[in-house]
Amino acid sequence: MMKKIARIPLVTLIATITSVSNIAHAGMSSTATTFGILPSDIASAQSLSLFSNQVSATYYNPAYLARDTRGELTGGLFHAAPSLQVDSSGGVNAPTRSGEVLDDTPSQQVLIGMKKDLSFLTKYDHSIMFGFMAGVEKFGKEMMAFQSATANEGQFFNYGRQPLFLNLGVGTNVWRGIDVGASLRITLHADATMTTQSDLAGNTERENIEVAAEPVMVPIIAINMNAGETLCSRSPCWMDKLETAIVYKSYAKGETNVSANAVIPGTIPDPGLDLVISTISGFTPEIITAGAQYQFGKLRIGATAELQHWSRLEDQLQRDTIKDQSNLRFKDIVIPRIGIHYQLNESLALTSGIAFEESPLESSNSDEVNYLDNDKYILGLGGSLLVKNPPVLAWPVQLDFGYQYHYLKDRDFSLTGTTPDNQPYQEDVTAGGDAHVFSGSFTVKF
């Protein structure tokens, strides 16, 4: 039986298949390494994110898990809107736009997260606290969303949806003040093969389509100090209320690889003609992030120093068959932030922080892909309340609200390519916007 198809080349089907699920834009990053994950990182700009005692840091810093023994669970909600504009100088074969949105998908993600003592597993009373943390896109209907794609216009390198976060991890005091941890964070690879016979209608006949992902461990590995337990033989002591931490996250990728093989009688005809796509669907580079904090009464101040490592990404796209031609370039790069936190009484606590975060895209010129991407400043602002005795539950409960703005300052760029009748193209544009994040969270502490 002849199955009819859309009249759209081959290709075009091909390049379907390869999102596996729902197309949409996505940026290289991931929501934890963009905006933050839970509202106090995002309150903070990530600058406090090192000693946050909430599940987070199962990602940012897993050792910290181990300095607040109760359990918790928490939820939220996540909401990224980005309006991100260029303006045209003019070029050949461009269009005339000015102050044009080139991109304004946002990112909705739904927040779950737990951690537990496991002392209770073991023969001895040593605390050893793990944590788990998942985020899903579209608030829970979209686990994987990107699209890869050479663009004439324009394309951002940051923001847009994010595919499945999935993070867990332990911590455990192993000296006086010295916490270790180590968590894994998964991506996934997904795998597609089809085999087909068609017309040069469109119509197609004895499909066979394959689709598979494999999930990749990328190891984050910490230490904290308190300094007044480990270097004070006597208390109290003025180094009682300093932190520092370090921690290391390996690079991470997501990749989906399509393999395809077509036969069309009397014109491709056995073996048929294959094609083969590998595109990286997001990257989170390299990442060492060293910071410090401190404690003066009801005001905590923090800051880090966070390296990432971008560099790598430019051998991971030469073997990208959508943007390989390109001859992308990036620089490491690295992030301060700092941040304040404020307890005003028992139950009511603020939170704020800046940032500033070079982008990490050397290359003004990038052939057909046209990667758009801005230095930014951040400034986060939140706060949490903390309700000890609430209503039906027997546990407290604390609620949590950060907003965070990215000012995306203008850049110039030259885009180049060729036009669907093989025409050249080439634009010189400004690349500018800004970004507004909402987050909220209820989490119960038992």
Partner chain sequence: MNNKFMKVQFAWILVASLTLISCGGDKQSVVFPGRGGDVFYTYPDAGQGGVSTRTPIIVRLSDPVTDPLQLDDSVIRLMQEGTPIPTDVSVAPGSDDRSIVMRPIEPLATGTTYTVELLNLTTTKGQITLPNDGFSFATALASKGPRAHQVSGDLFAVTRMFPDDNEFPILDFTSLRFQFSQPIDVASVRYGDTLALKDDEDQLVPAVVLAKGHYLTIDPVQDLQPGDSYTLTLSDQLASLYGATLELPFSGSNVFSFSPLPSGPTEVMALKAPASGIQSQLTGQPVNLVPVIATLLGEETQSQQQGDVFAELAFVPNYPVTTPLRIARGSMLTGDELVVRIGGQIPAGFNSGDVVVQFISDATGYLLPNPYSTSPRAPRQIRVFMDVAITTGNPVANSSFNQDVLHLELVGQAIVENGVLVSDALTVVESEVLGLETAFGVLSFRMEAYADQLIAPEPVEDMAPPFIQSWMPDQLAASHRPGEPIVINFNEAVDPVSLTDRITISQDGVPVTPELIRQDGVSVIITLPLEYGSDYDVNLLDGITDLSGNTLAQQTLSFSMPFYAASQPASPVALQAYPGFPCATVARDLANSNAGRCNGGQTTDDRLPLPLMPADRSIQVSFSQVMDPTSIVAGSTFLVEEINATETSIATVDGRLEVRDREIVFTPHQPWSDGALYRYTLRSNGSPSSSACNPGTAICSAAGLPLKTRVLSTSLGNTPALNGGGQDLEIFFRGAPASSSVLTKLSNLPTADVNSNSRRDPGEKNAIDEPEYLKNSARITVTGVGGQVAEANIGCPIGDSCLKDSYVYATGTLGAEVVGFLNADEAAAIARSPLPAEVANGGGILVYLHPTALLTSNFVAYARTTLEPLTTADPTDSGELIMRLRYQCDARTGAAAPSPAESTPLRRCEPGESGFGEGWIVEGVEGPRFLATLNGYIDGPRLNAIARVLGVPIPLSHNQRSYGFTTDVRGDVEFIDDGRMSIALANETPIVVLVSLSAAGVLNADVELTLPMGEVVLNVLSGSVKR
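Positions refer to the first chain, counted from 1. What we label the rigid core is the largest C-alpha set whose atoms superpose within 1.5 Å from one form to the other. Every value quoted in this text rests on a predicted model; they were computed, and no experiment measured them. Compared with the form predicted together with its partner chain:
- Core-superposed comparison between the two forms: the C-alpha position of residue 98 differs by no less than 2 Å.
- Once the rigid core is used as the reference frame, the Cα position of residue 206 differs between the two forms by 2 Å or more.
- In a rigid-core overlay of the protein, residue 269 has its C-alpha displaced by at least 2 Å between the two forms.
Given the form predicted alone above, I would also like to look at the protein as it appears in the form predicted together with its partner chain.
Below: the lone chain, stripped of partners and molecules.
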């Protein structure tokens, strides 16, 4: 007789399996590319991240780890509060929308990072900086959640909960003013399989569930150059203040595959009913970033151009069983960023930056998935306070604060799909909104 204790509807099982897989993500991309990792990155709208000597360089430019051989231990909090709005112009079987904000799901991460010179492990006196950076959603309470779904009411391509961010890297100086670095961004590919025998009520027996997460390491390589050290034969030289860098980040995707099989006696015999869901749970495009900064006394000005290859995502989504029907089209984009850093005094510094990020989403219609995305202007502002002689601690402490504002330029979309009652619908909407990002960190330099 079939036991009744395992009254778990099949869909619930599948949902359970998928919910424990890796890479929590509501939209594509990640914290690092959408906002920035540490307050300094947020404040400069990532325009100076190529030349940050904080631990977030592990991601943005691991070569720059070599520029500051001091060790660091950083902890911080991150809160992104988007206010993503949809304004309906009506349509066929269009829903009634009351209120303006479709999605205000925050991203709230706890950040932790560390860098350390590992030269003491070698027989040489040559710095090899090791960096580690991680961000965990919901202030550390949610490491593995994601949502990949169709959305009748529309869903924003970016924002929302962000995936676990995990990055390890090293950087070292190789020749006069030239540093190289490499890091690995670690993502997880999750595979879940389930077999069971069930009746039509979902009462199961002979259940077997296997969940496996496979780490996938995505390389980041970087090189930066202090032009003065490299090119000038004597010092001082005007190029001593000029630093350039170029970074290549391979694309990263989180992928989750769920394969369930149910034999339903009386209805579906062995080999049973296969339920296979394969979805891209997060995607960061291939990125090539090039930038330069110049130090004018207390003022540091930097600019970067970031080429993001989003078009690869089209092929990825064709293999996504949830989104394959939407025929999404993407384009490669170049994001310009410019920022300044002003050192008020020995302890206090201010940072600001701006960027314009064109939407990579070409499609204004994606059936059932109904992705929304906008061109956006990004303004960052922040500051840091260095406490050289803090109480209790033996080492200096740096406090950072960053704020970022995203202004989403209005864009028209056509939403299509079927209503919950399975009626075809079409709705013309205008998507817009903004986002506020706050971040603070605490860094011990040792």
